[in-house]
Amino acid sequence: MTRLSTATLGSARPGVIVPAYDRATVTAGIVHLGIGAFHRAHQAVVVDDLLVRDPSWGIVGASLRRPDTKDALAPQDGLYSVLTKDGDARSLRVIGAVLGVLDAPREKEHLLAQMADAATRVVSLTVTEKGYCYNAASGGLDLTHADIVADLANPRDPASAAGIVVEALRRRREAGIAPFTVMSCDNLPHNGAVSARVFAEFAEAVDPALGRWVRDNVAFPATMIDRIVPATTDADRGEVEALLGLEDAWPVMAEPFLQWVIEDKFVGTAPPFEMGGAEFVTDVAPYERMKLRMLNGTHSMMAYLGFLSGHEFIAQVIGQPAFRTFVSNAMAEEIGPTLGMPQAQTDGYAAQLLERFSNTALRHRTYQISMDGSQKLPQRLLGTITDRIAAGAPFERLALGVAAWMVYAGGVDEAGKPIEVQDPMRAAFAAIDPANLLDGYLALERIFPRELAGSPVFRAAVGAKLALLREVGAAEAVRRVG
């Protein structure tokens, strides 16, 4: 079948939404690092809407590790489709906001030059938690991380996100060009503050004067992003091809829901993201906290407990009455009270999440969500637990989620079959004695802060849930904890 491209876009089938602007007039104003499925189903969709009003905000994307996205989108002139799924309903849209994709390892100089160009006013990132090379317990740059060690040894030829951003900023400073805004779009609590600290500390390690300049001149707005974007399958590609009438090498799938809350703190004028439904606020923290703890926290709990129970997809997990009760009670009784919001608001959000999790069309894999747990656990579960302990309140369901992660990260499922754990700390996990998981994991200070790891209440709760998982398995443990 004919491939999607600028030349063939006019052949798209009726009903397909196509760009409502002339792509030939669009210029690049944003460089996005980590142009994976989530960015293309979220931020790029918002930008696609605003290009009707201001064509100076096109996106140049960059893949930091693999050339897959470039290889898929380059023959398509950056075009790709987003298939929105809601039960049996489908809506297909072609996105034109991405002007090109760079493979950073092979095109690093091109990428750095694009970032150093005065036309680039925003550099955004979705590089996942591990891409910041930071210590999750302290929040600062991990100077022992292999990527950081390598970049500091040769800062003019960086590979990490921090190294690339700082080298581009150094070039702009030397050229007398104002810095760009650095906008983290990753699921990190206080992602603006984290990126500000990590990148400034990296810059300071390169040159103290550069570090001061970054701290004094670069804006790092916080953001909260929310949309469920499962991995694309061959079946998805076939469905898109039938709807589009053209071949799309890498379409992305998404739920109808999309939310983007942005701190109004930019160098110069911010892009008019509100044109695409984004919301500018003075304080992102309440939105971020609710989403990280309620959506991401329960997602991780369902992923580990659901995977161990033999469920492949989140919709299957939440479709089990015991799991639905467990997740609903976790949000209402353990997570919601830590948010400092009216109960009506958290209850309404919880009800909305249960329906979103139940969308059978998304086929969001528990294994996909389970990846990189060492980076996710502190933000998604441990902060909530710390607040519950401080309040003298129980956290039985959250403790079961942590215990399930420990079992999962151990690399063997309940049937004795190996789990291919994908995590930057998997070597450390493999060295833990299976007979003493609790002490082994709690000794990992990059995940568990000393105060929490040393809490008798925390140790007792997680230890009891580990024993329960060994005794009755994940599905029955969920039913009993309820």
Ligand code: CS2
Second form
Amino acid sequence: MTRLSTATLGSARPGVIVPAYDRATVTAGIVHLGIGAFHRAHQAVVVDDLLVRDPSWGIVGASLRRPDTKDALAPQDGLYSVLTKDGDARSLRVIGAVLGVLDAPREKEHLLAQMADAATRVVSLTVTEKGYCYNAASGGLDLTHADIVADLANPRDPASAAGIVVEALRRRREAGIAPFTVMSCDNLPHNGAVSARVFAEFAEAVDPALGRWVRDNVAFPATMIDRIVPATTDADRGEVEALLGLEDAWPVMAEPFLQWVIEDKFVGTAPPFEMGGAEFVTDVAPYERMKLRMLNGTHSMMAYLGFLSGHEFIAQVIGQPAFRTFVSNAMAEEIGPTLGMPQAQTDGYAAQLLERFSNTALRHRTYQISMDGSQKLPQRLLGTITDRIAAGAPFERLALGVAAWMVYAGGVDEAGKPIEVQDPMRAAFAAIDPANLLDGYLALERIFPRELAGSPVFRAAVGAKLALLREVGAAEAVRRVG
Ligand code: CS2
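Counterpart to the form predicted on its own, namely the form predicted together with ligand CS2:
Below is the entire complex, every chain and molecule, led by the chain shown above.
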């Protein structure tokens, strides 16, 4: 079948939404680091909407590790489709906002030159939690991280996100060009403040004057990003091909829901992201907290408990009445009350989340969400638990979620089969004595703040849930906790 490209786009099937602007007039204004499925189903879609008004905000994407996105999108002139799925309903749209993709390891100079170019006014990132080389316990850059050590030894030839951003900023400063705005779009708490701190600390370690300049001149808006984007499968590619009438090697799948809340703090004028439904606010924190604790918190709980119960997809998990009760109670009774919002608002949000999780067309794998638990647990579950303990309130369901993660990270499922655990702290997990999981995990200070690990209430709650999981298994534990 003919491949999707500029030349063939005209033969897309009727009903497919195609760019409403003339792509030939679009120029690059954004460099995006970490051009995975999430970015292409979220930010790039919003940019695709605003290019009608201002064609100077096209995106040059970069992948920091794997060349697969570049290899797939180059023959397609950057074009790809987003298939939105809701039950049996489908909507297919071809996105034209990505002008090109650079493979950072092979094309570093090209990438740095693009970032140092005055036309680039925003550098956005989806490099996942671990990509910030951030030490959750200290709150700053992890100067012992191998990638940071390597980049600080050779800052003109960087490989980490921090190294690349700072080298591009150094070049701009030297050339007398205003800095770009650095916009984190990762699921980190206070992603703006974390990026500000991590990148300024890196710059400072390269040159104190550069560190000061970064602190004083670069804007790091916080953002809350939300859209469920499961990994694309071969079956998805087949579905896209049938709907599009062309072959697309790199489509992305998404739910209809899309939310993006952005702190109104840019160097110069921000791209008109509101044209694509984004919202500019002065304080992102309440949105971010609600989303991380309610959506991502229950996502992780469903992922570990669901995986251990033998469920492959989130919609299957939430389709079990016991799980639905458990998740709904966790949100209403344990998470919602920590958000400091009117109950009607958190209840409404919870109801909407249950609907979104129930979207059977998405096939969002529990295994996918289970990845990188060490990087996710603190902001998704542990902060909520800390607040519950401070309020003297129970947190049985959250404790079961943490215990399920410990079992999962131990690398053996309930049938005794090995689990391929993907996590930067995997080696540390493997060194834990299976006979004493609780002490082993709680000693990991990068995950568990000392105060929490030392809390008798916390230890007792998680310890009891570990025992319950061992005794009756995840499915029955969920039913009993309810
Ligand atoms: C998920 C998120 O994989 C995960 O850890 O919880 O990617 C989630 O789907 C998104 O944050 C939704 O916006």
